[in-house]
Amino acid sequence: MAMYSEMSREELLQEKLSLQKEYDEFKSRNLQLDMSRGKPGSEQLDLSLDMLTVLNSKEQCIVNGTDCRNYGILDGISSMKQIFADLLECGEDDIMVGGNSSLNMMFDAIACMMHAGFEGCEPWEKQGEIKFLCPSPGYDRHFGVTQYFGIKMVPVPMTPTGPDMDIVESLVENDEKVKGIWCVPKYSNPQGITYSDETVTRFAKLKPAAKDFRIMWDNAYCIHDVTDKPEKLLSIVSECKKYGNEDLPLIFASTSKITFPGSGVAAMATSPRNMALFKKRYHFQTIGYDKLNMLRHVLFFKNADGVREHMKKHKAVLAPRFNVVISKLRSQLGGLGVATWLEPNGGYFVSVDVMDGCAKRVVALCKDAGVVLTGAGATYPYGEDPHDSNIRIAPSFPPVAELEVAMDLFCLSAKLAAVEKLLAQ
């Protein structure tokens, strides 16, 4: 078929007609399907099942001489800090091990430095306007939890490489106004890039304006890979200590899409000076996380190593429903100049760019028919996507099967709404 934009009108309504009436069969098939957030399938959660049995005894409950099932040890036990120190590739002392929420800790890291000034500096919130660099499309709860804090976002574009370091490299170093970047490294959410060598090494080598700017890198999908090509980080800790700019970068991991989303461990890494700002506040907040849950994962693990097998029947499930998105894509709107999307090794999510001005569109049109998407918008600060294009699919929860009819619609949805607007043309 030709590519819509080359199509006569009358071309284009006599495909309308035929895409419109495919798209009212689907309608009177009352589906309920669901893949607007990137949540682990049923299959997934049952690779950990034996987690909920593997701790079972008052002897196993002693670490170092400390009983875990009582008060202490705020920065996590020591074998599960190792766990993550690998994982990370960091130090052990840089690893402070939270609760089921690397969300959770992130938003205090936010929290913290707005009401607790660092580096000489007066708190974020006694500073007037501050700024966040927001790449972009991203990740919408980071954007949610800098607007909450009333920070200033300004996207950045992402490239193939990362985001716009020409871009990050000008606002960073002559803005004292502008106090972070979020960064998902490995796999972005959505769009599956892992940052390039040079990329992570522009980051180390940041000249920030202001004294108190920090990189919050959001390594959730470090081991998240979904075919045989994974892709390799470049270490932010190493590169930064290269450069004499350890204190830059605050890291983030959890379990949550590894074991239990709602029972996971979440980790923070960061420089001894970092920590010691954190941990004061930490102090405060509580007398320790859940312990008993990381001596469970630790119990069921035994090592980094073993999450990396782990991950491997993780791959097993994911694999194919990923297999599945793509080869609907290619099949059904290859050629057709409707939309373009990219193919990620990893992490938990397609990113598809449809035609411009299309695609809340498309994810109504979805919603209508029963298929429930990312809200269109969601992948940019304050939910406005100057395009109105990108759309996040997350293969991950429905079964294969449910996912085949729902990417069934998605690209008759896509396809609908650009014969839609070329014919308002």
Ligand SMILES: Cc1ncc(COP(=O)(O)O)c(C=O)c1O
Contents of the next structure:
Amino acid sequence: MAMYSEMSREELLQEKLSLQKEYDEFKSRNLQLDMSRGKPGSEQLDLSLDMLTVLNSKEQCIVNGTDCRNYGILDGISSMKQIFADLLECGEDDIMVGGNSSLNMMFDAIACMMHAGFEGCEPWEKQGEIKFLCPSPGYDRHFGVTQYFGIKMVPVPMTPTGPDMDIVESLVENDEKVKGIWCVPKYSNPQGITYSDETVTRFAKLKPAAKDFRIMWDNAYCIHDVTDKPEKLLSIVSECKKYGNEDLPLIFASTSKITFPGSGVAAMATSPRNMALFKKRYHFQTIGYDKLNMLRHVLFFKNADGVREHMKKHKAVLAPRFNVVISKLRSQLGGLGVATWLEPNGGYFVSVDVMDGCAKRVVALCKDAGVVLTGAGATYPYGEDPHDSNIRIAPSFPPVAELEVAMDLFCLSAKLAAVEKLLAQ
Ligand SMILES: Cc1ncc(COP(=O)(O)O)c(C=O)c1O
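Form predicted together with this ligand, following the form predicted alone:
Starting with the chain above, the whole complex follows.
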């Protein structure tokens, strides 16, 4: 079929009639499918079922003389720290193991910097307007946290190698009000982009105008491959050390998409100076996190290699789902000029850019026919996609058969919205 933009008005009208007929058929099926969030499917949750029974005696709870059933150890048990240190390529002493959510730790870190001055600066909350750079499209909940604290969000375009570093350098190095940047450096949410070595090095070499500038390095998808072409991320910790910038990054990760989301274990890694600041706050905030859950994870995985092995099982479940999404996009939208997309090697999403001005319409068409997608605009700060084109597809949750139907509807809706737009011009 020809590119839509090259079709005559007559051809477009004809195409619209046939698409509309197909769409009405979908509607009559009363579908109820959800592709809105990056939630593991039940087959993935089953992979960690044995973790629920692996801890079953008093003896197992005594670790190096500490009874994990009791209060104590603010920053987590050593064996859990070792696993995160290995996965995040840093030292065990750089790790603080937290509760069940890395997003919660990011929220806490920002709350801490809002409230407690550091590097000899006033607390962020006393500095008037402050700004965060938001590589976009990005993770909606990062933007939500920033907005909650009243921090001004400045979008920075993503490129195939990570955020546009010319823009990042120019803003960070010349504007004292820029205090932070959100990064999902490996298999980014939603595009699945892994930052290139050059991008990581340029982050490590930043000379921020603000002494209290920090990089929020959310390595949520550090070991989440979905194809046989795993990507490698340069270690931000060693790069920053090379350039005397070891205090810049705050690194986060969790086992949410490894074991059980909401019941996993989260961690933060950072320099000793930063850690001292955060621990001062944690010391008042909690007596300690859930050591029994840490222990369950350690007994289940043994070590970081055990976690990596486990991720192969996730890959086996996820790969067919990603294949469905990619093959439907290729076969139904390829060559029509109505959408572009990235084909990721890992992470949890496929990011599709439909024709400019059509994302909201596509999401609405899908919703009216029973398929819920992440809201259009969600991948941009303040929910405002300047092109109204980006849509995040989350293939993990629905069973493959449902995903196929949902993708058929998605592709049909992308075409219908494009034809409507071209006819309206
Ligand atoms: C980039 C990113 N960071 C963090 C999270 C949430 O992680 P957690 O469950 O550890 O709070 C998600 C969940 O989708 C995510 O995509």
